[in-house]
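Given as structure tokens, the chain that follows is alone and in the form predicted alone.
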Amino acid sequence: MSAPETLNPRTMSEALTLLAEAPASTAILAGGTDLLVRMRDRRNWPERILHLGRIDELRGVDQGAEEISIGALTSHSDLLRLQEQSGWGALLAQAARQIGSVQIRNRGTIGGNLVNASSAGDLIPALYVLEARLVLCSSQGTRELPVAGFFTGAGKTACRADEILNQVVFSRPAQHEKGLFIKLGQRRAQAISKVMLALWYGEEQGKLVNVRIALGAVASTVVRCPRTEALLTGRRLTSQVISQASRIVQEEVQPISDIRSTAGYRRQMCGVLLVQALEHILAAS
């Protein structure tokens, strides 16, 4: 088995031109925390590797007045530096902190986490509740997809073979809005998730507004919980409301069973994680 040809473009324009030459036989390398493992195990052995690591325009967080833009090569460690900010920055930092080891966080990227398309990808539920959009580029042009429309199944996305994920963008949330991320794994460190919950909310006159809930590692893709969101929106949190929300979220989800957990356990834990998040909000109010 011969070594793949490695291509090292320095600009997106150059990368897209190289990819267009042979998209079907080219693997895209960002941080390499997934691709290199698959190559080591002989689960993926491409003819060509397009290494994006030298393309500086794919890195960094641009905080505009109306929109936040995150380059696809922004590392998980870079996202951790947002933890001092309230709202969206703190939420992404909470999720990034749960990813692997320090070495993996230094190498792994937000783009790789998305394109890998694991329902257990830690950043994905957070991006769901932020209602992020993904900017995909090819030599033919650029298009945007909502994050919920990007994933088509376990390990599958709507990204074409000739496209590169360029940016993750979302509208700048209101200053009074916040997010929480909670992960349940086999152990506290370097564990693949059994269940993840991301919760986004605001508070006005003691009532929750703009509630969004996303659950990861419970189905083939991350899922939103519209019935539970509707129940909580416009309500004051009480023990009765929290108990009702826990019951409804368990009715909404259709978990899977796999080697990490059973469907029944995952359903129960969806309710438990939501209770934890809502009790945290209640205690802080």
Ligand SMILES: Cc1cc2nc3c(=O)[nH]c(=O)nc-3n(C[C@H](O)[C@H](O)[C@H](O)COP(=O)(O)OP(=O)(O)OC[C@H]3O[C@@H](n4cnc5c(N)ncnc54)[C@H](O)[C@@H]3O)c2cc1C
Second form
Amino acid sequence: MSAPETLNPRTMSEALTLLAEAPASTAILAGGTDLLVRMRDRRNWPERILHLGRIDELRGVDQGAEEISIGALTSHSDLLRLQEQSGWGALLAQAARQIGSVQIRNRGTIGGNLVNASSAGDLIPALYVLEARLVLCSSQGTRELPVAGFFTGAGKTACRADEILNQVVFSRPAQHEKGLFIKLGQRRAQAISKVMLALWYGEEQGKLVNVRIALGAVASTVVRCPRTEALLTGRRLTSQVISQASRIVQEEVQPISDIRSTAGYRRQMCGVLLVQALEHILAAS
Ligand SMILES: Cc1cc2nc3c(=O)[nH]c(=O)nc-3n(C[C@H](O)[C@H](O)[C@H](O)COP(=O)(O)OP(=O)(O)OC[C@H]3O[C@@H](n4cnc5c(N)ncnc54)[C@H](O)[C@@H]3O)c2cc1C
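Would you mind generating the form predicted together with the named molecule now that we have the form predicted alone?
After this comes the whole thing, all chains and molecules, with the earlier chain placed first.
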């Protein structure tokens, strides 16, 4: 096996031209924390590597009045610095904090987490509840996909071989809205999720509004929970409402069994994580 040719473009336009020359035999490299593991195990051995690391325009968080835009090369450590932001920033920081170790968070990127498309990718449920859109660029043009339409199966996405994920965007949420992220793994650190939950909500006159719930690592892609969201919307939180929500969420998920956990345990834990999140809101209100 000969060493792949490495390409180091400095602009997106240069990167897209290089990718268009041979998309099928080129692997895109961001932080390398997933790709290099696959190459070490010989599960992936591309002829060419397109390294995005020198493209500064792909890095950083742009906070517009209407929209937040995050460059695909923004690292998990960069997201952790958003923890002082209210709502969306704190949610992304909570999810980023759970990823691997300091070294992995320094190298790993939001773009890599999305395109790698592991069902246990920690940022993905948070981006579901923020109803993010993904901006994909190729030499042919630009298109935008809702995050829920991006994943087509475990490890599979709608990103074509000639496309680069450029940005993750979402509408700036209302000031009073907040999010919570809870991850359950085998250990507290350096563990892949067995189940994770992202919850987004606002409160108006003591009642929950705009409730969005996403569960990760329970199915081949992240799932939203529309029945549980509908049950909670417009309700005042009480211990009765919390146990009702826990029951409904367990009815509506269809978990899988795999090496990390069984379907039955995952189902039960979906209920437990939701109770934890709702009790946290109740205690804070
Ligand atoms: C020890 C260890 C612990 C880990 N722990 C966690 C964890 O706790 N939680 C978690 O979610 N993940 C974890 N990971 C996985 C990994 O760190 C993350 O998924 C990370 O976000 C991947 O980002 P990256 O920039 O390193 O991706 P890369 O490895 O560079 O790329 C991953 C895939 O995405 C493609 N890609 C990357 N960027 C783009 C782009 N802009 N456009 C198109 N395609 C692109 C690549 O071609 C490749 O197929 C861990 C990995 C390791 C090695």
